[in-house]
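To begin, one chain is listed below as structure tokens, in the form predicted alone.
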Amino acid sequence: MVLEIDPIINLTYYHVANDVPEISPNIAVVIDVLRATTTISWALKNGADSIQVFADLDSLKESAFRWNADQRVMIGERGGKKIEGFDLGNSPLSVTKKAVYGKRLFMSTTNGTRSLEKVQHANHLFAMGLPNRRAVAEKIISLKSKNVLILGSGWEGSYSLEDSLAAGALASYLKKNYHSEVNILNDELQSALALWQIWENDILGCLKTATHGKRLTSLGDYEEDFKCCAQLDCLDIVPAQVERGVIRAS
């Protein structure tokens, strides 16, 4: 009998867009803690049809118009705020089962969603936030990849504390729990994962530590926010890519 043994899994961390190369992985992570993913993350849990990411406003108005205007939900963020005419804006507790069950979400963040269209071209694309972390990581372990691409959406094409914090859960995780080799092939990886020894029992903390933290408390009180950001491990729902900028749970 011959035993198969798993592949070995080489991780990769850009803490922002611009700094993806022309590639097509085979799996990309894209993360936006403060907001989007957690959102994407949370709309699918209570309901939603799909998520379509845009970063293009225009071109969301475009494909959202096309649809009944009673299966459509329309979210708009920029700088942290809800765009005028948009529906909802880029907050995990206003995806609520009554607003978005059953419904295809029309979505342009800051942040996220450019990271989101900036690596569609991957084999398997997944969005994740730290309430889904071990879902996703879950996901990953049964792929069986070889090539996973982490991709954090930094604030306007700056590094983010709190998107590399979940880069660092996301590689602890698999390094615990791949039943083989995990290699860590870039520094920004490595301090990913410092970042998150330092902050794992404090999680919160870090959320409102981070520039992007202190920006949304400048706006308002967006403290249950930053709470449903910071909880680990909580939902089982994988936002997977199904087509060209659509996501669904898988």
Second form
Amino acid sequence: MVLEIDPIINLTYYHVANDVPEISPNIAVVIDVLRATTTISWALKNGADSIQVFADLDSLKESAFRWNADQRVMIGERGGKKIEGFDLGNSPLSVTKKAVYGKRLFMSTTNGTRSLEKVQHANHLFAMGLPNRRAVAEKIISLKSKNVLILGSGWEGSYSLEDSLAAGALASYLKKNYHSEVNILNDELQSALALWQIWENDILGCLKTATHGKRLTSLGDYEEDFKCCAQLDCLDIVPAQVERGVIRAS
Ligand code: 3SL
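Alternative state: the form predicted in complex with (2R)-3-sulfolactic acid, after the form predicted alone:
Next comes the full complex, this chain leading.
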């Protein structure tokens, strides 16, 4: 009998898209806790057919206007605010069943959709928030692949606390639940793991402490968004890229 040994998993974390080397990783996980990847996960949970992501607004409009008007929803934000002429902003609470069921969402956000575009050449590309951390981690485990690139979206090229927290949460889950070795390949991810150990029992507090959390607070009442984005492991959805720029539930 030949015993199959699970391969070692190597995890690397980049906290901004600009640092990501021009390679095509086997698995890439994009995180934008506040709020793009949380919104993507909830939209798919609520029955959205697919989400096509765009860094650029003109390309989004060009593609969206070619789509059947009854079947499309344009969603996104700039600077945290809904884009003029769009159907929805970027709140995970807005992507209700009524709003998205069976529809193609055309989405552009300040940072999250840019990060997804940056690693769109990966063989497997997943979007992760805290609500679907376990689902994404289990998917990674099932793929039995060696190298995983984790990308935090940050804010306009700078570090973000909440994305690093989620990177640490993912690494922590894998270390606890994978039967073989998990290597943390860079200091960014070691720091993210430490961050998770400090804040894992006060995720909401961490999101509100983060600069982007404070930015949202200054724009209005985002209490329910914070609560939604701070939930852990409550969604069984794995948002996966199925063709360049198009994400579906897997
Ligand atoms: O930057 C992004 O992609 C957004 O998630 C930011 S916001 O929370 O919608 O302001």
